[in-house]
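Below, in structure tokens: the form predicted alone, a single chain.
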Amino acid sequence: MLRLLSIEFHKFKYSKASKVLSFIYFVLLSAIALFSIIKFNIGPIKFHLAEMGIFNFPYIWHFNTYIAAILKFFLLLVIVSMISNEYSYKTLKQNLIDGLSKKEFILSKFYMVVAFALISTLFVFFTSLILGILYSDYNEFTIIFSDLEYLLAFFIKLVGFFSLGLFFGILVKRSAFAIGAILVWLLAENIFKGYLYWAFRNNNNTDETVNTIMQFLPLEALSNLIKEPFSKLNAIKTAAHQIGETITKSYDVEITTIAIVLTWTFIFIYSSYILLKKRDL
């Protein structure tokens, strides 16, 4: 395995696009920290977004994960890129001559996609501990280090999305092509989402019944695993109390959701590696 990481990341030093990709995806995620700066003093009105409890513990590792996973599409610019490059410098084919496997080939590419995803995680972790040191109301051990499902989840997510966006890049061979597809993919989501709400429009529970069947969908799955973390929010539980509105969502990372995107990971790289196998390089 750390041979095989090792050629990831000596390719990864050489290309510009990806470090610079990297540097602007961890520069975003080192941004969450300006929400604690963001002031508003409009008259007696003052609006301070720290003190709003988004950085208390453990609601921080909920809110961090979901405003972090937004950013992912910059580290899936680098996957992709570094797919796109394997066939646009011959890279791959030398790796082949050189006695590199197939199989050894995806796999060096789904090490350094768990390494990205890590080192994401990490770097959410020790950002949104100080954060929250720094901000939060609530201090004890074990208010602090609960809720850390998040951060698995965040990981998971990464892993999910980042084997997405090899297999297309194995598919497709070019970046942004690959990047099309995966919009092309979301898009076709989103209308059969539509049309199963069209289609079970008489139901009784039409959204329960559409969310079962759409939480089977990669995409869709990937969405699940850390569902919005707003409405969570004390100050908003209160506004929806005050107009007669009861907020029953549950934010629970689930063990299904897991397990569905996990086989989704699973038939990506393995896909991957059917495509990589059959074809003739």
The other form holds:
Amino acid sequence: MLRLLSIEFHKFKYSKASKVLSFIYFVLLSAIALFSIIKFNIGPIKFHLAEMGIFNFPYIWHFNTYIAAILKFFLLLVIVSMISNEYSYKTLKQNLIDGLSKKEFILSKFYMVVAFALISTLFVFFTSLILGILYSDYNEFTIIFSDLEYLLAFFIKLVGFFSLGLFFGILVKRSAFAIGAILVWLLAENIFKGYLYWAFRNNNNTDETVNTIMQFLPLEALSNLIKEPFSKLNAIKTAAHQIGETITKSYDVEITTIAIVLTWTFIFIYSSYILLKKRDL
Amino acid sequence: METLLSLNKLNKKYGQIHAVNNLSFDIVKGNIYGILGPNGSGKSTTLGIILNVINKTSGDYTWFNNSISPIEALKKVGAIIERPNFYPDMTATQNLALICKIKGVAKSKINEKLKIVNLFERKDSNFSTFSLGMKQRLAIASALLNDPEILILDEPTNGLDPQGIHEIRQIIKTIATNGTTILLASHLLDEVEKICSHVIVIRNGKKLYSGLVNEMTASKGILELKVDTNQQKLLELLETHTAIDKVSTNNNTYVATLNKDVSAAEINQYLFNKGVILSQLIKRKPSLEQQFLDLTNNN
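Right, the form predicted alone is done; let's see the coordinates for the form predicted together with the partner chain.
Entire complex below, previous chain first.
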């Protein structure tokens, strides 16, 4: 495993495009901190985002992982391009001739995926911790380290999403087309969702039925892992309450969603292997 | 004699196309083998199969008498295929370091191998700045990193200028004198004739000949004959002669392939007795090229 990781890291270290994209990614991740300085002072209206409670423990875990997950597309580009480049430079062929097995090749890419996800998670953990300590209203130890399951969900979300990228990279072999294929897939899931709404339009609980089916699709499952945190904010809740809406929604990370995402991760990695095994290079 | 690689009835089909057809041969340690065949004859496909990048349809092959798994075997093999494939953003040294990691060999070999292929001065240049000849030499260096028991080269001089071809051939000869077994695929007869001791001729995926290069060229020879008149009679006489296999015409010159040892004098006497007077008679050994064309056309 260490051998495969070191092979992969060697490839990453000397790939300019990957380094630049990853650098941008981590800069943007750190930029979450910039939310703290959003301040409006228009006469009597004072608006300071950090004081709205978004950096309160444990809410910050939810908020930051949700925002950080949006940035995962940058790393997706790195992953997809590192895989499709192996095809276009024919280095995949050379690696195999040099004695790397097809299984080891897929594993080395998967380890890279896990490593990227892990580093991102740690990065988000530390930025959030620092931001929280600076701005949170609650600083008790037990509160700080509660709700950490959002970080686990974040990690699984990245692993799942990058595995999907890995699969499409192997399948399509060209980075631009692979990204295109992922977008087409996203579109297809949404069209399917629309179709479900239409098909069950006469049901009593359309929403529920549609979501029960949709939760099994990969991209939907990925987005279900960390639910939007905005309506959980006290300020928003109060506002909603004032206009007569009560938000009763579960924001928890659900075990079933984790299981679905992990299953898809396995399917993506295993199919990548089968695909590579069957293919003549 | 130790068999390094053995192919047994190997087949590869791409739909209707039978790229490798029932191919069997053995590679014995210490020899230099050439796989000779026209473009598209299945040379690269065969090498692709034994190097684990192309899936066979049927048949099998074994490395080192099956003493180790095919993947482990490849770590004891050095191979370059068609084009040199490296990471463009890495320097020569960085590319070789990666291969050291894959093959599990010490990085200390890198400089030594770069010196063999005369790339030591350029070791810190990016691969993308290399000329084709340099890329090909780097590929040879990479194949040598693990001091392979057998070196497989697929069209190593393809696309190179005469200078580059010469350099690569010199390098191959140097490696061969150190006792490394070499398997060289080529469509250039001249190359095989110059470098190899054994040859396997394939066409349309079928083996046409395998054996020593010397024996392939050591046929009974050919006669080139010319007459000023009586062409028709000469042709008839040649075709009925028992020592002559076949006759072909080439610019008024008749080329007779012999199947027995006969001297030019005997043929001359025979034709003279029958009333045909030759204006030219040459007996010579056919070149490998001639042999190759005969083999590939007749089968």
